[in-house]
Every structure is written in C-alpha cells, then in structure tokens.
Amino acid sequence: MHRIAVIPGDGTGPEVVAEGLKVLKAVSGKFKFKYQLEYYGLGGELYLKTKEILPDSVLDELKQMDAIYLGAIGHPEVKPGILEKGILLKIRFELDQYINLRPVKLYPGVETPLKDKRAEDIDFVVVRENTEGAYAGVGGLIKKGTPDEIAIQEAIHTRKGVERCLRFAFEYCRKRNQKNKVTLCGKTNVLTYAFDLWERAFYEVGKEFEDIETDYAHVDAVCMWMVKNPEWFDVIVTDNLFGDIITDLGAMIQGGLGIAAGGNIHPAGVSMFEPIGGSAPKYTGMGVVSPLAAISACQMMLDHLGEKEAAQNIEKAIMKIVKEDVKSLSAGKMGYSTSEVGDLVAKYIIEK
C-alpha cells in the first residue's frame, strides 16, 4: 500500500493532476498494486483565505507519507516568493528532499528547437543539489528603500551536502548503464571557494566508480552544449542555483514545458514530483494544457517507490501518444483537450 500525498495547487495544476491519477488508476488496476490518496489543499487560494501556507500539522503528515505528487504552486494574487519559499522551499528543506532529479529525453515525434537533432541525441539526466547553495535563505537587506540599501544572499555548500549529491549522480549513471559519464557543471573559474570544494569532492568520489568517466565544464559551456552537442551528455551533476536554470533549459530542448517533469528526492525518506511547468493561471479552467508532463511526474514517482513495470508502462503510452496523436505539447494546440490526452494514456495502458 503507496500512501501519496496529493497537492493539486495553484491554477492548471488541479487540472493536470487529475490526468496523473486517473493514469495512476489504470496503471494500478493492471499491475495490482494499492495505493492511498491524502488530499491537501495548500496554495494561493488558502493563503488568500487564511494566510496559512504550510501548517506544521500538514508538513507532519507530509513526513508520513510514502511519496508526495505535486501540481503546481503560483497564484497571481500572491506575491512571487510567498509559496515558493513557503511550500515548496519548505517542503525539500524539511524533507531533506536533498536531490531534484530532472530526465531530459526527447521523445519520437515530439519537436525540438535544436536543427537537425533527434530523440537518440537527447538523453539525459540532470541531478541538482536541492537543499544547499544559493536557495538556502542566508543573507538580507540593511538599509532597504534608500540610496545605500544593501542587498547580501549568500550560498552555502557543505561536504556532507555536496558529496551526497555527487554520490547519487554516479550510482544513478551507473543504473542508467548508457555513456557511463558524469558531468560536474561549475565555475571553477570565478567562485573559486565553492567549486573548489565541488570539484575536489566530485574527483575524490569518482574514484570509487572506475566504471564511470568524469568530465568537467563551466556552466555557460554546459548551455552552450546543451543547444549545440546535447549527445555529449549522460548525467550532470550541479549546485542548486545552476541546476536551476539548465533544467528550463532541457526542458526547452526536449519539447517544452508540457512534457517535462521532475523529482525532489530523499533516496531514503519522502520525495515529491510534480510537472515543472508551474501554474500557468492563465490557462486554467480552459482544458487547453497538456497533462503529460504531470503524467510523466506519476511515472517517475512509480519508479521511484518500486513499481518499475508500471512506470515503464506509463512511458511507453506516454512515447505512443507524441507520436501518433498529440499534435503539438502547446497550449491549444494538442488536438485534444487536457483530460482527453488522459483518456488515451489510460487507455493504452488498458490495451497493453
């Protein structure tokens, strides 16, 4: 028995949600595995509400549970920073959600914005320290709406955060069994304390992994790499704050924000995955949004808590829809509406 937390959400996330779990139903009722659904409501609307954001009765509940399944956090309303910081900061700080896990795979049929590049050149996974670095909330403002106002965030990276991290990405490529390569993307070059002690970890811990092969580039090189030779990569590995940004950078790359999901993991605790595409209330209500990026957030969580036929499963019906139904992963423009591209990945999952 799976206890999953749900949290639909701000905006389309309630929307897409309900696509993950009614595929999460299907997948369940083939493989014969049980689950447990705990609803939360947190999110703009509640905090617009009452103000509360996170209660500490729902985060004890929350530690709980076998897995949390995300929707998205962001209410225009709700000034950026206020849910951000206080679910889902709170939430992987909390946890010890320690790695945000992001697969860049471009599937057959979807489009990319790379010229001439095609699914076998696009095949790889990002692990991002999720709990340390720039995103750790050290710093302040002294002196704030005057001339002399200053404005100090710092990062902080520590061994024990670092190493965890590093190992995680070599034994994670050593089970994706492909190039056999980790990346450490840094700036050795200019924040020299902080890469210094990335870098020296990330060679010291390669050492117990003979069968994998170390590389390492600046992260404007990995940008420019990942537009130009996305084939050279196998797993990245990178701070919080780099990690950040890349990942909307895969996502671009591997058809866009409606097929791209992600991880916060605690390999041995709760985790949580959710799309990464954000609340789009632009959109909601509308029926518009692709649902496959919350879908493949459900694949990945059922990998995650063993289920592995299932979640391959949830993929293959995932790789049949891009290719021979779903027009474009835009908004509008599917060919179907969100719930019907539901539908069609139940369904597949029933035929197989």
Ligand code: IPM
Contents of the next structure:
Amino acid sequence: MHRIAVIPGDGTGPEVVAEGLKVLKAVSGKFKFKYQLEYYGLGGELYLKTKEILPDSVLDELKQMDAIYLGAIGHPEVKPGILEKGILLKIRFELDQYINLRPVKLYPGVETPLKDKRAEDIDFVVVRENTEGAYAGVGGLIKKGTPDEIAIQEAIHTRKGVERCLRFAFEYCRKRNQKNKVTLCGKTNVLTYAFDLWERAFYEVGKEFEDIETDYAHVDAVCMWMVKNPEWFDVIVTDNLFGDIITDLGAMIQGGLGIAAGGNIHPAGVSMFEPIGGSAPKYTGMGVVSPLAAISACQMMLDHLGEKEAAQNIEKAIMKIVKEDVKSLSAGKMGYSTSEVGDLVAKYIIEK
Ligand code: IPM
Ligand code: MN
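Form predicted alone done; form predicted together with 3-isopropylmalic acid now:
Below: every chain and molecule of the assembly, starting with the one above.
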C-alpha cells in the first residue's frame, strides 16, 4: 500500500493533478497495486482565508507518507516568495529532499524549437542540488529603503551537501546506463570558492565510478550546448540556482512546460513529484493546459515507489498521445481539453 499525499495547490495545479490521479487509478487497476490518497488544501486560497501557510501538524503528516504529489504553488494575490518559500521550499528543506531530478527528453512528434534535432538527440537528466546554494536564505538587508541600503544574499555549499548530490548523480547515471557520462555544470572561472569545492568533490567521487566519464562545463556554455548540441549530455549535475535556470531551458527544448516534470528526492525519505511549470494563473479553470507534465510526474513517482512496470506503461501512453493525438502541448492548442488528454492516457493504459 502506497500512502500518497496530494497537494493540488494553486492555479492550474488542481486541474492537472486530477488528470494524474486519473492515470494513477488506471495503472493501479492494471498492475494491481494499492494506494491511499490524503489531500492537503495548501496554497494561496488557504493563506488568503486563514493566513495559514504550512502548519507544523501538516508537515509532520507529510513526513509519514510514502510520497507527495504536488500540482503548483503560487498565487497572483499573494506577494511572491511567501507561498514558494513557505510551502514548496519548506517541504524540500524540511524533508531534506536534496536532489531535484529533472529529465529532459524529447518524445517523437513533439514540437521543439530545435527542429533539426531528432528525439534521440534530446534525452538527458539534470540532477539539481535542492537544499543549499543561493536558496539557503542566508543574508539580509540593512538600511532598507534608503539610498545607502545594502543587500547580502549568500550561497551555501557544504562538502556533505555537495558530495551526496554528486554521488546521487553518478549512481543515477550508472543505473540509466546510456552514455555513462556525468557533466558538472559550474562556474569555476568566477565562483572560485564554491565551484572549487564542487570540482574537487566531483573528481574525487568520480574516482569511485570508473565506468562513468567525467566532464565539466561552465553554466553559460551548458545553456549554449543544451540548444546547439543537446546530444552531448547524459547526466548534468549542478547547484541549486544553476539547476533552476537550466531546467527551464531544458523544459523548453523538450517541448515546454506542458510536458516537463521533476522529482524532489530524498533517496531514503519522503520524495515529492511535480510538474515543473508554475500555477499558470491566466489559464486557471479553463481546462486548456496540458496535464502531461503532471502525468509524467506521476510516472516518476511510481518509478520511485518501485512500480516500474506501471511507470513504463505511463510513459508509453504519453509517447503515443504526443505522437498521434494532441496537436500541440501549448495551452489551448492541444485540440483537446485538459481532462480529455487525461482520459486518452487512462484509456490507452486500460486498453493496451
Ligand atoms: C522550481 C521553481 C521554484 C524554484 C520556485 C517556485 C521557488 O522555479 O521548482 O524550479 O526556484 O526552485
Ligand atoms: Mn524553476
């Protein structure tokens, strides 16, 4: 029995999560596994009504789950940062989900701006450190609002935090067994302290993995090559902020936020899976956004929970639907509504 916490969240989150749960029901029937859902109404609406963000009691309950399935966090009427830090980053940090795993994979039939690339050229994974770096929240403002004000925002890189992230990347690369190459994405030419630590740890940990090639690139060059030569990459490992930025670029080259999913992972703890796009307030309630990113997050969650066959089946269904059914993954251009796309995935799983 898998106990899954569901946080539909804000904006289009609830719409796409509903489709993921539809697919979960379909695969669980077919592959005979059981699960139990606990819903949590966290997000902008709750905050505006009660000022509650993430009560400690809820956090304690989340820690008892087998996985968390999240839609999106962020509300147009709430000042940016309150919900993002108070819910999303708080869960990532409190549950020590130290890896943010984001596959970048182009499925045949999906439109990407890199039209001359074939689907097999775009298939890599970004392993983003998820609890430190610039996200650690260390710093402050003095003389705020005056002409003399100063803001300091430090980035924290601990040997332990960096090393466990690197080790995850190498192990993941070995399991993936594709190009067997890990690229460290850094900025050793400017961030000479932080990435000195990252680089030394990278080559040290790399020695434990003789079958895996080690490779280094500066973050700006990574951005260039993700577009020009995405086929060079297999596993990219990087810090929290660079990982945030390059995975939005990754989402675009794989066809957009309508298909890009990610996992916030603690390999031995409670992990959380989410579509990587935001809450898309302007499309909320219209039934026009693609649920495939949320469905793909459900696939990652089942893979993580050990339901490998069910996960593979979801991916097969997604691949069929992007190739043969939906016209585009852009909001309002799918040729179907959000829930019709969920129905297509569920139907394929039940029938095939
Ligand atoms: C992401 C998001 C978050 C981040 C925001 C919402 C705090 O952009 O999951 O990539 O920066 O990590
Ligand atoms: Mn982001």
